[in-house]
Structure formats: structure tokens, C-alpha cells
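Next comes just one chain, in C-alpha cells: the form predicted alone.
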Amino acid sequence: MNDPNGMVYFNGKYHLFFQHNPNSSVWGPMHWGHAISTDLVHWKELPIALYPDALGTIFSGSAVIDKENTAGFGENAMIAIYTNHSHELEKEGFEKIETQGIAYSLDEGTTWTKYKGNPVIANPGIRDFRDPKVFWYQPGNKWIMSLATKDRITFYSSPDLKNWMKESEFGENSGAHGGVWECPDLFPLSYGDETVWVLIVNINPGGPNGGSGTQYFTGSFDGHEFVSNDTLTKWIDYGPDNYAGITWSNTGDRKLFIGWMSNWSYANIVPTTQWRSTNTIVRELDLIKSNNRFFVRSVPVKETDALILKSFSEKNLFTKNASITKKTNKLTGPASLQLTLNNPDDFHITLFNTKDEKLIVGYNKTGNHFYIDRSLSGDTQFSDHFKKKIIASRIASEKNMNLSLLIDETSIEVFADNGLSLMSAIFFPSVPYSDLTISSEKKLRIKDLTLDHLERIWK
């Protein structure tokens, strides 16, 4: 699997579609896999939703609930908007290999019918022309589509999801341009009484630590064009393993995000066997303003709290070296570590196992950045890029900081300063990490420390 697609909430269920090759553990003919959840934590996989057809394989896209029956398929029809990619035309050297199509479901995503009039947007002569993300823009009484078009985003509008008109383009001279732009997402977030529009743009390569990455822009949208209010290049996640992330539709005031936890620099060669790839934990997004700039924060959804089995807490530690797992049970599955630190100098958190393999998460005060070092984490020989140290700038300006680590047996998600600086990374130890220490050359003042042992999502 790779990109999450078509995430939509309807009748108590969160739908997650995803790029899927059912016949191999490497990328191949793309289908839309399908899973559902009632709590954003436990997922049930359903049969494949969309198969390749005469127009091509099924690349990334989105899904909406057509509450007003604008498309004429039926009230509350679930409608998928996706890219068809023709490998046959690609082999023959044609540029117009990607078009946009739609399909609809009248039984909450169980069965799908492709629209006979596909493609709804033909290719204008752009090789990279994909990943439609659609939402209903109420002030203009129309659907808006964000489409990745080479090295920028093109916005289209439609009254009925079938007939589309080009509105504008954004990005030619904005943000990171180390690779092709993919998987956009445009949505509003509130900051007090102010509405700020956020445009997510995934890029490969050209991420903050090389390879794949997810940048975002803040600004305004008037139903016609997006205007950025900041020249700074900003990243949803500084880690190497959060790509193609977009948000759910039809979730009201909650803005929920999920990403594919891998990187195209090594996605097809990671040392796994029966299956390959996973997603990040679902995250909730909001806005913060710092130094007159808007930033997006991300935190794990509150539903993950239901996984807590037992907790160990301690307050007001003053130490250079603390072995957390000597005070509590060794790690035997997923866990969550939360720290609140008073004006810390350099420090690092080490996860290690009985094979002397270790993963290090730390903070460098001189460089004012967080980092992950997985050079000794286990199997790293499959990719030189995989061994590189991962750096995340600290955005917050407060002296004190908090850090939350979501630890699984082959992945870590680091949320610093209430989700203002993030890093997601995968790793491949020969045996799971069982111990955890916190170290610093100068004594650390740890105001609060909590280690939660978590229930496994998969039985």
C-alpha cells in the first residue's frame, strides 16, 4: 500500500481508501483498497473498492458525500474522485497519460459504479496531472478541486462533480520545488475569529530530510484562487516517513489527517516480507500563531487514549541519566512517552534492545532542533538514505518544552511542543526494543514524565 485516499466520514464510520497493489509487496497496478473504523484506531479491511479499467489504473484522489444530490446519483451518495493513469499510453511515450474520473456508491462504500462519462477532466498535455482533492465551497455553491499539476496546484470548480472549470493556479514560485508536487488538500482552519486557509502539498523528492515530504501553505481562498500569506516553507512533518497525507471530509469542525508511513527513496526495498507499508496514527490539526506567522499543529487523536493499559508517572526529576524501564516494566509492545522539561540543554532519549541496536531521539540546543538517529537502529543496509540523521527545526520560542513519543515496534512518531514540530520514522530492529533511557551531559529538569503501555491494535 501507499497513499491514503478518499477518506470520508459517514453514518458513524470513518472510511479510509488507499493505494494498493493486491498482487505484490512492491508498487504495481494501483487499486483502491478500503478499510473502515468507528474510532480511528481499530480498522476493518473491506474488499477492494476500485479496480483498474480501460482508462488506466486508479491513482490517488478523494471522496465526498453529495448531500444535495448535485451529481444526480442520489441523495447522500458517496462519490470518489480519482486519477486514471494509463500505463499503456505511458509505454508508447504519450504525455496525456492521466485523467480524472468519478465513481459513486449508494450503499456506504460497499459497491461502486463508475460514471459512464469519465473522464470528467481530460488531460491538457501535462504528464503529472493527478490526485484530485474535492470539497464543497458553500459561499460559491460549488465543488472545488485541488489538483497536482507538475510543479504547482491547479484549482477547478464544478456545480455537479461532472463538469469542471479551471479557476486558477498556485505555487510556481512558492514553497519547495525539489520534485513533483502531489496529493494536495485545501481546507479552512479557525484561529479565534479568523479563518485561515491551509493548502497541503506533498512533494517527491525535495522533503526537509530528503526524499518524500509534506509541505503546507497558509493564506486565503475566495472560491477562485488561493493566496499565501507567508513566504516561509513549512512542513507538516519533518520526518522521512510521512507522505501523501491528506484529511478526511465530512468531519465537521474536526480536521483529521493521516499519512503514508514510508518514503519513495526506499519504500520498495524496506526489509519486510509478507506485507509492506503502513500509515501514521490519525492526527487532529489546528492552528497556532507564532512571531506573526501561522503554523499547523498535529496531535494524535484523543481516541488513542483508549489504548492505555497502564501508566507510570513521575514529577520533578533532576537527573543526567534516567532508565525509565528500570522503574517500570520493559516495553513489550506499543508505548507512549510524554515529557515536560524546564529550559533543557542538549538531551537524548534512547530506545534499545538486547542486540545492542538503538534508536535515538534528541534535542540540540545550539542548533535549536530535534533529531532522530536510526543509524544503529537495526537493519539499515538496504538504503544509504535511510541511515541519515533526521533533523526537525524547533518552531516554538518558549524556554520550556514538551515532547510526546508514540512508540511502536517498527516506528516512532515524535510530537514536540504540542505538535508544532513533528518527526515520523520507521526502523527495523532484529528484535523489538525493550528499554528506554533519558540522558544529558547537564542535569535535566523534568517537570512531568509519563510512560503509557498501550494495547496492541492488532490481536
Ligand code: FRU
The other form holds:
Amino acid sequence: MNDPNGMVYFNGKYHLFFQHNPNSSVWGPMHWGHAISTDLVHWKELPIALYPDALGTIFSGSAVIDKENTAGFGENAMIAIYTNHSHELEKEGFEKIETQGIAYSLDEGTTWTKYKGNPVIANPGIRDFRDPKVFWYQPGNKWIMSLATKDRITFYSSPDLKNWMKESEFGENSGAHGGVWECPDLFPLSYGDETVWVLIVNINPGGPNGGSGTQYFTGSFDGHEFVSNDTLTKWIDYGPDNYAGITWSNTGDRKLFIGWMSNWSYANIVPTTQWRSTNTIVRELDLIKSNNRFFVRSVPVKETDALILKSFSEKNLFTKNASITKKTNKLTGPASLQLTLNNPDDFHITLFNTKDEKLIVGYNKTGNHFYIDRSLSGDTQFSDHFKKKIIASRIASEKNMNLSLLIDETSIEVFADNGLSLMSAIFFPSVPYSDLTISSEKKLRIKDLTLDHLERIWK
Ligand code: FRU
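Could the form predicted in complex with beta-D-fructofuranose be given as well, to go with the form predicted alone?
After this comes the whole thing, all chains and molecules, with the earlier chain placed first.
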């Protein structure tokens, strides 16, 4: 699997579709796989939702609930808007290989009917022309689509999801341009009484730590045009393994995000077979202002707390070397470590196993950055990129710091400063890490430390 697709909430269920090749563990003819959840942490996989058709395989896209029946497929129809990619035309050397299509479901995403009038947006002569993300723009009484068009985002509008009109383009001279722009998402977030529009733009390659990455812009949107209010290139996650992430439709004021935990620089050659790729934990987004700039924060959804089996807490530690798992039990499954630190100097957290394989997560005060070192994490030989140190700037300027680490057997998600600086990374130890220590050269003041042992989602 790769990108999450068509995430939509409906009748008490969160739907998660995803880029899926059912025939192989490397990327190939894309289908939309399907999973549902009632709590955002436990997922049930359902049969494949969308199969390739005469127009091509099914690339990334979104889904909406058509409450007003604007498309005429039925009230509350679930409508998927996706890219058809024609491998046949591609083989023959054509450029116009990607078009946008729609399909609808009247039974909560179980069975789907493709619209006979597809494509709803033909290709204007742009090879990379994909990943439509659609939402209802109430003030203009119309649907808005953000579409990745080579190295910028093109916005379209429609009264009925079938007829689309080009509104504007964004990005020629903004943001990172080290690769193709993919998987956009435009949505408003509140900051006090202010409404700020956020435009997520995935990019590959050209991410902050090489390969795939997710940048975002903050600004305004008037139903026609997005205008950025910042020149800084900002990233949802600095880690190498959070790609193609977008948000759920139909969740009201809650903005829920999920990303694919891999990187196109090695996704097809990681040392796994049947189980290749996972998603991040679902994250809730909000906005914060820091040094007069808007930033998006991401934190694990509060539903994740329901996974806690056992907690160990300590307060006011003053230490150079704390072996956490000597005090608690060794790690035997997923875990979450939360730290509140008083004005820390350099420190690092080491996760290790009995084979001397280790993953190091740290903070470097001089560089004012967080890092992950996975050079000794286990199997790394499949990619030079994979061995490189991962760096995330610290954005917060407060002296005190908090860190939250979501640790699984082959992944870590690091949330610093309440979700301002993030790093998601995967790794492949020969046996799971069982121990955890915190070390520093100067004594570290840990105000609060909590280690939670978590339930496994998959039995
Ligand atoms: C991003 C992406 C999308 C495309 C899909 C194909 O990872 O390249 O742009 O729709 O994957 O699987």
C-alpha cells in the first residue's frame, strides 16, 4: 500500500481507502483498498473498493458525502473523486495519461458505481495531473477541488462534482520545488476568531530529509484563489516517513490527518514482504502562532489513549543517565514515552535490543534541532538514504520542552513541543527493541516522565 485516500466520516464510521496493489508487495496497478474504524485506532479491512477500469488504474483522491444530492446520485451518496492513470497511453509515449474521475456508493462504500461521464476533468497536456481533494465551500455554494498539476496546485470549482471550472493556480514561486507536487489538501483552521486556510502540498523528491515530504502553506482563500501569508517553507513532519498525508472529510471542526509511513526513495525495497507499509497514527491538527507566523501542530488523536495498558510515571528526575525500562518492564509491544524537560541541554533517548541494534532520538542545543539516528537500527543496507541522520528544526522558543514518542516495533513518531516539530521514521531491527534509556552529558531536569505500554492494534 501507499497513500491514504478518500478518508471520510459517515454514519459513525471513519473510512480509510488507500493506494493498494493486491498482486504484489511492490508498487503496481493501483486499486483503492478499504478499511473502517469507529474509534480511529482499531481498523477493519474490507474488500477492495475501486478497481482499475478502461480509463486506467485508480490513483489517489478524496471522498465526500453529497448531503444535498448535488450530483444526483442520491442524498448522502458517498462520492469518490480520484485520478485515472493510463499505463497503456503511458507505454505508447503519450503525455495526457492522467484524468479525474468520480464514482459513487449508496451503501457506505461497500459497492461502487463509476460515473458514465468520466473523465470529469480531461487532461490539458500536463503529465503529472492528479490527486484531487474536494470539499464543499459553503459561502460560494460550490465544491472546490485542489489538484496537483506538475509543480503547482490548480483549484477548480463545481456545482455538482461533474462539471468543473478552473479557478486559479498556486505555487509557481512558493515553497519547495525539489520534485513533483502531489496530494494537496486545502482546509480552514481557526485561530481564536481568525480563520486561516491551510494548503498541504506533498512533494517527491525534495522533502526536508530527502525523498518524499509534506510541506504546507498558511494563508487565505476566497473561493477562487489561495494567497499564502508566509514565505517560509513549513513541513507537517520533518521525518522521512510521513508522506501523501491529507485530512478526513465530514468531521466538522475536527481536522484529522493520516499519512503513509514510507518514502519513495526506498518504499519498494524495504526488507519486508507481505506486510509492506503502514500509516501514521491518526493526528489532530490545530494552529498556533509562534514568532508572528502560523504553524500547524499535529498530535495523536485522544482516542489513542484507549490503548494504554499500563503506565509508569515519575516526577522531578535530575539525571545524566536513566534506564527507564530497568524501572518499568521491558518493552513488549507498542509504547508511548512522554517527557517534560526544564531548559534541556543536549540529550538523547536510546531504544535498543539484545543484538546491539539501536535507534537514537535526540536534541542538539547548539543546532537547536531534534534528530533521529537510525544508522545502527538494524537492517539498513538496502538504502544509503535510509542511514542518514534525520534532522528536525525546533520551532518553539520556550525554554521548557515536551516530547512524546509513539514507539512501535518498526516505527517511531516523535512529537515535540505539543506537535510543533515532528519526525516519523521506520526501522527494521532483527528483534524488537526492548530497552529504553535517556542520557545526557550535563544533568537533565525531567519534570515529568510517563511510559505507557500500549495494546497492539493487530492481534
Ligand atoms: C503519491 C503518489 C500520488 C499518486 C499515487 C500513485 O505517493 O505518487 O501522486 O496518485 O502515489 O500510487
